[in-house]
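Take a look at this one chain, the form predicted alone, written out in structure tokens.
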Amino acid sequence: MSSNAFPQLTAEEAAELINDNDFVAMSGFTAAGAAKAVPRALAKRATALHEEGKPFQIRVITGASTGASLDDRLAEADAVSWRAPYQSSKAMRQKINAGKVAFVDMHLSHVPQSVLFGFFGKVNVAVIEASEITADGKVFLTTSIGASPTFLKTADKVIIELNKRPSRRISDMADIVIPEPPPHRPALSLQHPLQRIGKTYAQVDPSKIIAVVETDEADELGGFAPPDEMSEAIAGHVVNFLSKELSDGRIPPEFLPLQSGVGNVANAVTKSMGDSPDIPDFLMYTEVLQSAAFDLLRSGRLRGASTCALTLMPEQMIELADNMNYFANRMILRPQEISNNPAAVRQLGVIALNTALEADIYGHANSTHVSGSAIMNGIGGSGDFARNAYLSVFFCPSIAKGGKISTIVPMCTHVDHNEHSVQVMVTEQGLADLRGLAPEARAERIIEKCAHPDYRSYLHQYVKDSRNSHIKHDLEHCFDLHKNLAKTGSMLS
């Protein structure tokens, strides 16, 4: 697995070599591939030293979220100060809408090059997880590839944790690349999503490298709901509305690459993509590769995907590891800024199926804040994907919390996507195809297909109340309904 090369430390040895205040970028895009001995390490030496009256908080970025032993732990023991540029974690979420944590949220394509270039400073130490590393510096990573290359490249030092529970043919997919810094940059070429432009392993400078740490971890993945009825639905409506798409000549007869998002109603969509006589055999160019997709790779449905990083459940791991001969050709992983490369997804006309979690009547969605305050995760990869599509859709239920919330509103309290990167707005109720509307045929048509039956009347009354121009508002009572939910729990009421 290893070189005798490098120091071979302890998780608690190595978290000894980080200080307070450090800059410290590690592996992780999901739970796939993330850092896991040494940020837990890190969290029981942060509160020794603060139950000694010490202060240790560092500054940590990573791929995208990761797993609990890195963002729940080093939230709980108050070892964070700044986060970029996504999270999951209900431990850290409590931390940054609290003002303990200043989260940066960040489009994910755009973190490697903003590394490279110093934007958030200097890189003190890198933690990144890999099965294998060889002494001139070639380094085999997991079951994500990230941002790790670059973390890599502009790190000080380096502290790999050597992990023995993947399997080492994991590499074998790794399509490993870091473009040249603009003005010099050529472009991707990048023709199919199985096509290979780079190398199975990233590079370190050996004498960057002060430690390595022997682990044999799982990812700590979750697993995903069965889908029910309101993710049935939803994906039933993206099914038959690409399928039309198809018959009536707006997609080629092989299909586009689909990209889709994370989550249980992203995974029941790719199902049902799978399941239909209608969608031919497809290619996915996405960043996640979700337990779904795995099962339409080997049934054939999927012929191939390329993707940033595997989130399957334990039993596919083995599956894969087990059958690497079969997988291995089918499947790529990159770099994130590769599989969120804008030029990619719009040259490879990709279709992007993405989650809100709330939508205005005018097609504005929010990714990102309930209420316009709170984080949840962040916009992650979604804009990269929405904006540069072929077809760009968003799906969310209509209503929350049995009702007392409508995801559809008259404003969105926070646009993450705005009107001219959304085009398909589906929820259980329906598919509203925004194609070619001006605003008002816009709020028509979101209103009677996508919102929930008991507050259709409440936002056409809002249009009709609203100061006729362009885009009909009432900046008195856009937000009433937020206004309501905060004063008395229920927006209606």
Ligand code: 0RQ
The other form holds:
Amino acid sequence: MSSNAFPQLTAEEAAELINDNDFVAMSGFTAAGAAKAVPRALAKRATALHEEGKPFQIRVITGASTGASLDDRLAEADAVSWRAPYQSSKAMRQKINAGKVAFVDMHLSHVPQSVLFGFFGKVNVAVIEASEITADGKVFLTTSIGASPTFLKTADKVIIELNKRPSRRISDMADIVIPEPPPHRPALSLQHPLQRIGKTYAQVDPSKIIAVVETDEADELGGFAPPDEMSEAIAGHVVNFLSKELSDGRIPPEFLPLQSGVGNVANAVTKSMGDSPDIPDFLMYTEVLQSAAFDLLRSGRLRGASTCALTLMPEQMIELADNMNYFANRMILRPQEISNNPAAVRQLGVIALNTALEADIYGHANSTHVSGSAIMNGIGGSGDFARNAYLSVFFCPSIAKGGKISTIVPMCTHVDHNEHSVQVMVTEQGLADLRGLAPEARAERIIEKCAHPDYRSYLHQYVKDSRNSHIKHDLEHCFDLHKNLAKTGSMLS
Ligand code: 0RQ
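Now that the form predicted alone has been shown, please provide the structure of the form predicted in complex with this ligand.
Next comes the full complex, and the chain you just saw is listed first.
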């Protein structure tokens, strides 16, 4: 599996090769395929150095979020000064919101090109998980591709975590290509989600490899909660809407590929799509393949999926490895500049299904910042898909924190997806189809269909009291619900 051409080091020895203030690019797109042993050792090293009163912090870029060994351990050790493009770690989030880590929240499709052109400076070291490396520099990646091909190409030095746990055959699903840089970039030729346009491996200049660290570890994935009443209600509205679009001819009879975001509601929606007799067998063109989609692949309801990462349960990983001939024909793992490529999303007619933290009565959506300030995870790939989708759907529960928060508000405190990119808004209360509606009609529909009944009269009154214009707002009062929440812990008090 490993080539003896490269220095075989322990994780601790490899961590010694990374210097204070280095810019370090690590593999990982969700916890799938994330570097594990080296960041854990780096965290220990940082703690030891800090105890001696010595500085040690690195700047970290990854494909997307990662597992506990990377973001949690490094954040807890105060070992990170700068982080991009996305994270979902409680410890990292706390450091960011305390102003101790500078965090750059980015569209995931932009990451490889930004690194390739040095927008953030030179990558000193890449730490990449792989299942095999050959003497001539072919790197077979594991459960995600992310931005690893570009990190391998651009980094000065490379450390490979050679993980023997994931099946080596996972890379049969990989389809890796780094598009030519602009202005000579050819049009992306993807006529079908399962079309192959690349190779099964990434390439590295073998002379850059300073260490190979052997590991045997599963991805550090959390579980999914089984669908509850709320997520089933949201899923029900989405499925009814899409089946009506299909029967009315606004979705072609063979259906369109789906993108589904992260989390339990997204998982429940995917499951309900599979359960519905009104939805034909379908395809996915997505960035994260979660457990419900894997079940649908097995049953055949999902005809195939293009993704950037496999966010699967450990038992599903075993099943995948045992049935690789079946799954390898139905799944493609792509780098994030292809899985999230705006041109591909537009060309294939992807239906984008993403989650918001809050939405306003005119249809802007906030996916990232609680009350406009505290980061949750980041925009991730939601913007890549929402802006370019055939149909862009956002959902969230109508209330949070037991009703103290309405997720439908007069004005979003932070906008990730503006009204032009949000065509359908859904909560457990109902679905607001916003297509063709001018602002006042959008407000009426969102309040009636999506807002929780406890907040509807407040929101109607807000519109009524607002200054008459194309978009009716009252700049003195548009954040009153948020101000109440900050003062009293509840929006309506
Ligand atoms: O708080 O954790 O204390 O209970 O926020 O809320 O409802 O569990 O939401 O886990 O589905 O995540 C938008 C964050 C939703 C996610 C977001 C509180 C709520 C709870 C979490 P607790 P839920 P989910 C592909 C696509 C952006 C990236 C993306 C996300 C916690 O989906 O990160 O889409 N999306 N990527 O109580 C204050 C509000 C709130 C609120 C909820 N309005 N105000 N708190 N909460 N609404 C993947 C990738 O890109 C890799």
